[in-house]
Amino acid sequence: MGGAQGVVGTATYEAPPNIALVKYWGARDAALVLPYNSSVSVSLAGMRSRTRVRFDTALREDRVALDGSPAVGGPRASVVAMLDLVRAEAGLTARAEVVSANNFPTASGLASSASGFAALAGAASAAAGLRLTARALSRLARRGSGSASRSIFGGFVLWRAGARPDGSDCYARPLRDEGHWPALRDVVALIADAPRKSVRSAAAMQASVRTSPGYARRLEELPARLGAIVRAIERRDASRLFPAVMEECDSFRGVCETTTPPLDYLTAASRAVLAEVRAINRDAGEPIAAYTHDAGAHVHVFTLARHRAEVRRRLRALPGVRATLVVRPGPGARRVDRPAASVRRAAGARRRAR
């Protein structure tokens, strides 16, 4: 089926991380990764995970390398679990070699799991000969990391929580493409000595669901806040978007900090960034910047192009901020290799046989 080397198929995908403006934190079904609430994100230009998957009948077990090192423990198990989903869908038994690398820091709150699993979903399904729609690819990526469902798409993305027990109505869809708001900028404050997460987000968020006294109240507040943020994006209204984004981030952080045991992802430098953004807005007399962060120390500060230089100057002056990146909304996941004709023919034969 794959020739002398036993190769069934190979594919390489790239996918971006995304930063959530409305956070996903907590799953009503952890196995299917079905969230309690819908969420909204921005896919980031210039930051990518690149993943190559090769299914090969000569392999005796799955091989997984992340950022140049063999994956072990939970990270490896999560990759193998996604490969198993693809194998079941494609009718394959071949093991796979997975090589994945990020061009940005891993496991530090920059959504490397989102980009990594979106790229893995694309590469693995393509290498197995599946031709998934973007919606189906989003559902598949979700099984590896919930926020990966959003990294399939570029620009501004809505992940629908859905209501069906099987998760068939739980997927992301584009709100607006990456060219929708040309003036919007994300100034990413990279924190020096940012610690790697000791507890994976999937476990941490479920602890919040069980123990945070503010979790239920947050769920009650979210629909109105999500609606306000979506409307502000559609209207390119920074004066309404920026306060709502900070309110949402503060709500998320409050739930983390009231979890048992507490989840505190920020360093002193991270908190200084939050305080500086508040000061920037006070000095301007209006909201010209907005902070947000995920489960990590790095902080994203949204602003408009005309304020970018001032915001960046003030953030770079803070002790503990080692660098800043200026990022725009960017494109979604895409295949970056060309499938060989023999692999296309083999994939077609497998589909006809089923």
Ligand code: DP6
The other form holds:
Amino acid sequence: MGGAQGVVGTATYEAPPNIALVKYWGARDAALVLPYNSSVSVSLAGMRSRTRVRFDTALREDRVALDGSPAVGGPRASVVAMLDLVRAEAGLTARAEVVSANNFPTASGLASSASGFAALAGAASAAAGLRLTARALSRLARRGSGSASRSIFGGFVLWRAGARPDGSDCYARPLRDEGHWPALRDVVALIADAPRKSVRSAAAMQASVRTSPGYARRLEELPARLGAIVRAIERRDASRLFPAVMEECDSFRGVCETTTPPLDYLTAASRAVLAEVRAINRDAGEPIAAYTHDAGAHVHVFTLARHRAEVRRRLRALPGVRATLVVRPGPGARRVDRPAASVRRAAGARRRAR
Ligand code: DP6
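Now show the form predicted in complex with this ligand, given that the preceding structure was the form predicted on its own.
What follows is the whole complex; the chain from before opens it.
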């Protein structure tokens, strides 16, 4: 950076959390974050991480603030590792200031690592002057947190496992955008006293790969289940999607429970939500709701707009459910600190006309 002093570049990105319909659980290469299986998710509207990155030659070390407090230990190291990847690619040595905040509780099982690393990858690469394609951005976000590769895109997203050892074919792509299925709702049952996540999923899942006797069988079953889930999304077919989503969640939970030592992310209240969803479907005589959860205690219950009030009423009546949020599929990561492209085009046209 030939003697230049001061700010190299600044950028701010927002990115959504996502809930996996087909789970990423196990890496064939943990350093490069290359999964054994492809996964599918929905990006969530209304929740976001917002991250500003400023590269500045006057900084003596990277400064990282997460939700208003200086980051230390593992969380800080993960952010610095992402900055190092960006610096290497951009040929930059400047340190950075990173300020990131979520508009939902961090590490609560609402996937803050996905939204956080998607926003960080976007802001850091833009601040460093890299002009990455969405695919390259997905690959970069993946290195911070696997699930973050999917939060680059809105709507329904597929993260393909790929086969190459260098990870060049391992990135997410949009299946259908957030407007594809207007009636679909995710009723999030927020569990009271949900324990804070203490171990990153990236570490926990490798214990499952090593020790769960059901892991290999899960991998064998997945291609058929993933195909059924993708087809049901494309056709907006809730009667096929909902049972497959619950089967996948049960498979994921089964592998966790048979890991040594066992991984149990649910509380009694979470389990009561799963049982209530089964009861709702029994009472309806057809699958009108589907539960799923990630590595946390909160439970996402997919349903259709016309059943939303009923599903919500029944979940709220359960002791241990603190509140419910009704969420739709939402947009992906985007830069928020500069005028939208359409505005800039209009301004350029005015200048040319003068
Ligand atoms: C159960 O890639 O989010 O949510 O960043 O280490 O927490 P960490 O790992 P991450 O693991 C995702 C696990 C999952 C399933 C999924 O989102 O596909």
